[in-house]
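One chain comes next, on its own, written out as structure tokens in the form predicted alone.
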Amino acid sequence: MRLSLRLFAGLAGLAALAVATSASAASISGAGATFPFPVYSKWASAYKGATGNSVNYQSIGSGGGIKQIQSKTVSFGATDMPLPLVDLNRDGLLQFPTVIGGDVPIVNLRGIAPGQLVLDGPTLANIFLGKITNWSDPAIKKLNPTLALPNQALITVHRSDGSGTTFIFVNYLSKVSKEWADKVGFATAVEWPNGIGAKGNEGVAGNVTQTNGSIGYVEYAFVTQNKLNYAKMVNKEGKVVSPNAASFAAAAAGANWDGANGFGTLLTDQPGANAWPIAGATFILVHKQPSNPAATKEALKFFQWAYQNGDPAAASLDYVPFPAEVKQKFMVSWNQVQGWNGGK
């Protein structure tokens, strides 16, 4: 079933977004990244049907998810910005990835079909820096010599909340533009040089859909589910690539998941002819010494079930599941969590 932007906006507007409403004996509660919300929603629904247990996930952005797990108000936090090992150790947290996806530039340009527009990293950075202000700019025309680009003001839309989707996007811009790195940098929230702020992937998508001449960025599942107009990208190898599961997987082909950095591997601007340049994994955070070990154990059981049964749902939304041997590494790391005991 394809979810509409109106439904996403309504869900995100709830104070507590209940993916499944009833609670199990040890309630599974989580909060954070909007990037994986579509797949967590599908997983939670299937998990409820398979086990009778419910997952209450608040899609509030990575910044909020990090704060809530640090304050121990949820069983798990979710973030697209991996925490460095020093922060994990300071807060007694364990981190592991769930799936890989990608950020995608979305546009509202009359007469331009989805996937027709091509952008590269430096041009995208200059758009969001406010240096390119019209769709007829020579830099855009050079990348799109056959398109009838309008002489129209260009409006940027960005996330207003602390967001892992933003982290992936601006981390990429920092790698391809020294000016962006020097003036703006990368984090879950940055000081945007210009543009309109909107809350959540659904807020950015809604603003771009309603504003002719606009450009924003969202997680790819929002593109496919809502049939948004998107741009292709020129990657590190100079190849024009489309966003899809294959190009996200290509970006992760050379990644190292040995756990030495808390599994916090970044996937932006990776080499490879087929690699999507704005790819990233999304991560879960749990306490190693949780205040409610039973609830944390239930949360890990949910992700264990998702690793074992959730690949088809992830693939249907163009997320990339991890190989079985890599998921096994993640699950072995859970033995650091008090009360897990291999899920027994």
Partner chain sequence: MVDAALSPHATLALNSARLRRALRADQIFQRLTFCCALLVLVIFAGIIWALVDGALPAIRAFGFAFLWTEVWNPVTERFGGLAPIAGTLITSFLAMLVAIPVGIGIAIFLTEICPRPLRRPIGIAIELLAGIPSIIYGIWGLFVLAPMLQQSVMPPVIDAFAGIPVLSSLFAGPPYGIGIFTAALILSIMTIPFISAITRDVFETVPPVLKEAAYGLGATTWEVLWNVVLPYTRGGVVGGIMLALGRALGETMAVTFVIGNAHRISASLFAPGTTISAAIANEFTEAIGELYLPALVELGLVLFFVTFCVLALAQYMLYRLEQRAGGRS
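With the form predicted alone in hand, show me what the form predicted in complex with its partner chain looks like.
So it's only the chain below, everything else dropped.
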């Protein structure tokens, strides 16, 4: 028994040593949202080529990312759902966005080509509330007078796992439908009034492509890369817009980035003639008083590099980068982080 204890202590010591060495090698560790994982990993491999520093990002989900940064097991956390200022201050966290994304409704309807169907916010809310149950409903017909809509049962598909995608989507529905806001509300997961749940963007896309007469929502990048049958939306100014890089950038253009709210600005239902209504940013969390300032500094250096050099990589993956002057504001906010000193 004593022998095994000693053995265990030895092993634990070895493990601690391994952790200590990896930390002193200043490799950057992060965890969180799955949505920006493709762009973070692309940035990471380019960053390793440019500087030799490696970034280890684990896409365990926004909830996991928040927990990991709170317990200080990673240098940075990533979340699709911005934390409110109260939470940021309580945990001593700094929050800043990296790229813009958003949700696009996808449908499976015989005889309807991608981009033909037009929906508006209240109609979308009523569909997901279960008040519109048939594709031939007058509300949908009114928005699509030229389309031959079939008399077919409407099946909604939503995310069964908690996700930033859901957060953006239901946040939009809460803004455009009072009934949705009262009955359901918004969070990364909600109590869905009807429909079927599927795990991940690929699960929702799979179920929608399988099920005739269904409607769901997925990340914008997922729509373009898989050529899904998307619907156009009527935005806040009553204009019909398509989901593309320009309309996502337009949604971010009018937003307020003064940092008073911890940059937790939600980009849903934004003004602007060309603004896509269901847009949102994805966020990074770091500690302002990190227990390991060197590691946090390395993490911020990575994002500084990404802001300066990462736009083409992001665009190639269908993420929308922020304008340069907005990114400058984000980098200025890093001065609140102990040991950053403008990256010097």
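Residue numbers count along the first chain shown, from 1. Basically, rigid core = biggest C-alpha set you can superpose within 1.5 Å across the two forms. Because the structure is predicted, anything quoted here is derived from the model rather than measured.
Enquirer: Checking residue 247 here: with the core superposed, does its CA move 2 Å or more between the two forms?
Expert: Stays below the 2 Å threshold, so no.
Enquirer: Taking the rigid core as reference, does the Cα of residue 282 move 2 Å or more between the two forms?
Expert: The answer is no; the displacement is under 2 Å.
Enquirer: After superposition on the rigid core, does the Cα atom of residue 200 shift by at least 2 Å between the two forms?
Expert: No, shifts by less than 2 Å.
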